[in-house]
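Take a look at this single chain in structure tokens; it is the form predicted alone.
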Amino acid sequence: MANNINKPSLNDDRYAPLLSPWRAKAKVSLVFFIILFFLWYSSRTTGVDFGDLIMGFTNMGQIIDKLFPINMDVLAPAFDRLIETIHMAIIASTFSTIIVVPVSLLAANNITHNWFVYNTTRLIMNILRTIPDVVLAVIFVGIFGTGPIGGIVALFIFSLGILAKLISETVEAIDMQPIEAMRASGANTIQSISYGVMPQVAPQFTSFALYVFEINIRASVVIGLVGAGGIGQLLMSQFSFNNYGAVMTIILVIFIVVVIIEYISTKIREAII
């Protein structure tokens, strides 16, 4: 009896039409047909023929025949270039991790109260993050020439944009009460950041740094295709000579090393967080 005291009837409830089953089905159907229309329109505009796409998979057998047997003669130079790739990722990740500390603090609105500095820093980081790593590699290969230098600079800027976003958002989510208490006790800005901010973000900071290192390992392979050093450059050279057995060997080496690095990094992140 008490449950019916303030319960409106179906006719009096103004939210009842919004919850009716036919309205929910109509909305889902409308969204489905809108997506279907855009899929059809995009396929028509780009000239994509799904029949040709299916027929293209029939050529996979020819490609697989060319990739095997693998060419073990390229294994030694592949490991040399792989070490170079890892070194590129380490250098770029280390410098970006160091530089991102002040940058992420300037991009956090609870730490930086200057409107101009905050928005300028965020704008620059957003611009850097929108530039693909391959485009950065092409730019710096044109500046420094082919080799690992252009790749390292490209990976550094690419990593800085990602880390700045992740860490600045982490800083904005911290508990400000310890920092306010330290400031009320007479602590300066550096002291409040060192003892109030850093302990709260240190686990996430380490996790994000390892995550970016994983990304840089994979990205260094891609940017090597445009001459930015590393094992990607060797992969491209073997592919250009139609040495598909060597290409498969390099792909397997990359796959094994990336899986091992990701496994180790995941275990470290799980131990930290």
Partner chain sequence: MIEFNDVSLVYPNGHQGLKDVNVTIEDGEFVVIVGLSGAGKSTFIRSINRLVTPTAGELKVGGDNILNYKSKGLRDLRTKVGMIFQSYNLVKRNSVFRNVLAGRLGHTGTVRSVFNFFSKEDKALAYESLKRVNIDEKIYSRADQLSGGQQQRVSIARVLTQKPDYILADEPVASLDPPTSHQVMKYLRRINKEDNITTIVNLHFIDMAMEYADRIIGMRSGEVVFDGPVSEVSEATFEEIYGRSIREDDLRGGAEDGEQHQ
Second form
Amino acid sequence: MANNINKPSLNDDRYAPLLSPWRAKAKVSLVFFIILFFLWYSSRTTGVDFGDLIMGFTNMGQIIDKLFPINMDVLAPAFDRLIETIHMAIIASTFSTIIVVPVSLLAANNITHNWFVYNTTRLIMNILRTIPDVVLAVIFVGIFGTGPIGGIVALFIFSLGILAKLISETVEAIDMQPIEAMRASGANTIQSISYGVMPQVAPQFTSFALYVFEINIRASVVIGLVGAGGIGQLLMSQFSFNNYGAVMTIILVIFIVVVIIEYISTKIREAII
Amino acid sequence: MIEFNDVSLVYPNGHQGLKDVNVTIEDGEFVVIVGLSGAGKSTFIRSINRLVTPTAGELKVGGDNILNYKSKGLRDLRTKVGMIFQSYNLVKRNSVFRNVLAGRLGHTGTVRSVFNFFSKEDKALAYESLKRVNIDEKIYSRADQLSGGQQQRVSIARVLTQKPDYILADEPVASLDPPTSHQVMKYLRRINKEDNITTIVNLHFIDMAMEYADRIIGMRSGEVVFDGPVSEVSEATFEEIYGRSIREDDLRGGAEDGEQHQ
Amino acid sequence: MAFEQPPKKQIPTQKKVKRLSIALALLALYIWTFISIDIEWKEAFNRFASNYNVVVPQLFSPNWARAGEVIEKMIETVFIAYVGSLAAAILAVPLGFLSAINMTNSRVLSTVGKWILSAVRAFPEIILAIMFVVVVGPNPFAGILAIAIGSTGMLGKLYAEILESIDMNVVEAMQANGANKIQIMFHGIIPQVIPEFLSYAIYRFEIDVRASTILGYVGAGGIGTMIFFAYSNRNWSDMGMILLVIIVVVTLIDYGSSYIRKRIV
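The form predicted in complex with the partner chain, contrasted with the form predicted alone above:
Below: every chain and molecule of the assembly, starting with the one above.
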């Protein structure tokens, strides 16, 4: 494609090579070809081709056959476990929103001028965010045994990574002028932060805390699958007994709760910002 | 007293901010620094509270060389030196009162201030400062609901609450219209006279410098090129400081309108 | 010299009541949470004391002997995510058009579209994976279906938002020129949205790679299967290897994808 630039053509072609139809078409075709190649390769690796996929979607009706009628007997224990899930999410979200305050300040380059501290904090948080929630759960259930405490610790670490990124980015975007004024009047670092930084990030902070609570509700379902308590644990046990009617009941309960909590949390967040 | 003895400042990028500056400012003076942008006015002012640190020479504030100060000494210095900024530098989401109380931070313990425990005297002082700049009725408004002139008055109140010995004002009227500019300058002038606070103001408007200053210091490319009482200053002096003839935009104008807004 | 105290701040009663009730509700929520959660602190502490040395040091000394197998499974995981997000990127287009009010000009259709999308989003991927494992059996196919459906919910919503923000003047001008619907679609709308559609699809692929790593836990293919076995056998050095591979691959994909997205938009 490189020699296309030197190809004699209309005068302005050379100055706007990206607009040249020939190049654009070649580029689009190349991208398309790459996408198809990966698709072909993926199909070979996973043993699934795109035809199967279309068949799969048309066979959705089978879900109804296998998962219904739902089993209402499981409703009462599902409700108990659900409450435990919500409690786990509340505790984990609370602790992570507290701990994230110092962490996100250390990971904001307008507050932390020490290059080493800033980059180390960021690196640790970036690594935390790559670890899937289930893996965290497996590790902490391994350490604390089955039950909610391993789940809470896993959720805490999981949401700390997400929050640290969101809030340190918010802190980096604040207006630094009032902080300059406070430093100029003899305020120390902690005072400048609590008078200059905190008021500026408070609305986003509350909004992100609610957002993380939403995420934790979903994640605590997943985390329960490995025995870390909550409704996920019940779901996994019914699933491993092939008790599909009960599985579907639990799924519906989770669905309804997630919808309700997302609705409330969205309304509150809209009211704050 | 503020004494600059052979003070120079070279920024890390090699730019010379100040060059062999020798200036003495007596207590209670109202000094206006003039010069084009980039002439070193801001560097001069910010050296006095060490927002920037000169690289050579000796700078005495109240008899003590401040260039050796480390964190604690620096904070003590800054509690004595109030500063007013071009863009007011208020926390926009906070109330006027909270912004003014922030002037007391340097005098308040960390724990007390984090939990918002200010003494009754501090609160009364903050309210009194607001009254002195006639903005006490906005005490519980959010700072971003005020006009530019009102915000600058709040920032003056913040400095007053700090009870400083010196006030530095870095282009305090550059973002304001002519009538409000005069209003702000009048407040600064009045505070200077009533409280005997040494005041140093950066301006690039010739007419305002002439109207409010006791003494004018002219700067060009980091050097002091003029220093004398306002009575010695003429248009030719400014042409020398600026290195070019005077233009329309070197004047703020509108002195008469300012009276109506008082 | 004593100055006058500032006047007290006037807060409307309604606001006071509102603040007080929010505070009380929060307090009640926390009391309820800490009273009713069933944590045996002592036992948890004992287990921590005895398990810590079994788990943590092993986790940090990964079993390199299984690196090959783990990497192979991780590649399968990435491909599950790839096929799933590609399918979602395509499926989300009609749903995005259906939900964008300026495309259908029908409040009913757009609301129906948005409801479908948010209903789909409410299912965590792992739940979808369980459902598809029940329907199509425990294999990567179930995982791909779960990723495809789950991602459609988010991509459809984002696509609809992009469509609702496009410059409709171009479309009107083309209508005035007598272009038909298909022509408007391909020459007026698609060119405006394609970079952002692509960018979001790639972003979703990033998320899907993370999501796919756990699907195998319920039998839906990929590295999750290995997590399941390593956990069942309490083989923490295998787990360390799995974790290492996931961290490296996910980081690489994040970097690659944000590089590509910067070039597109």
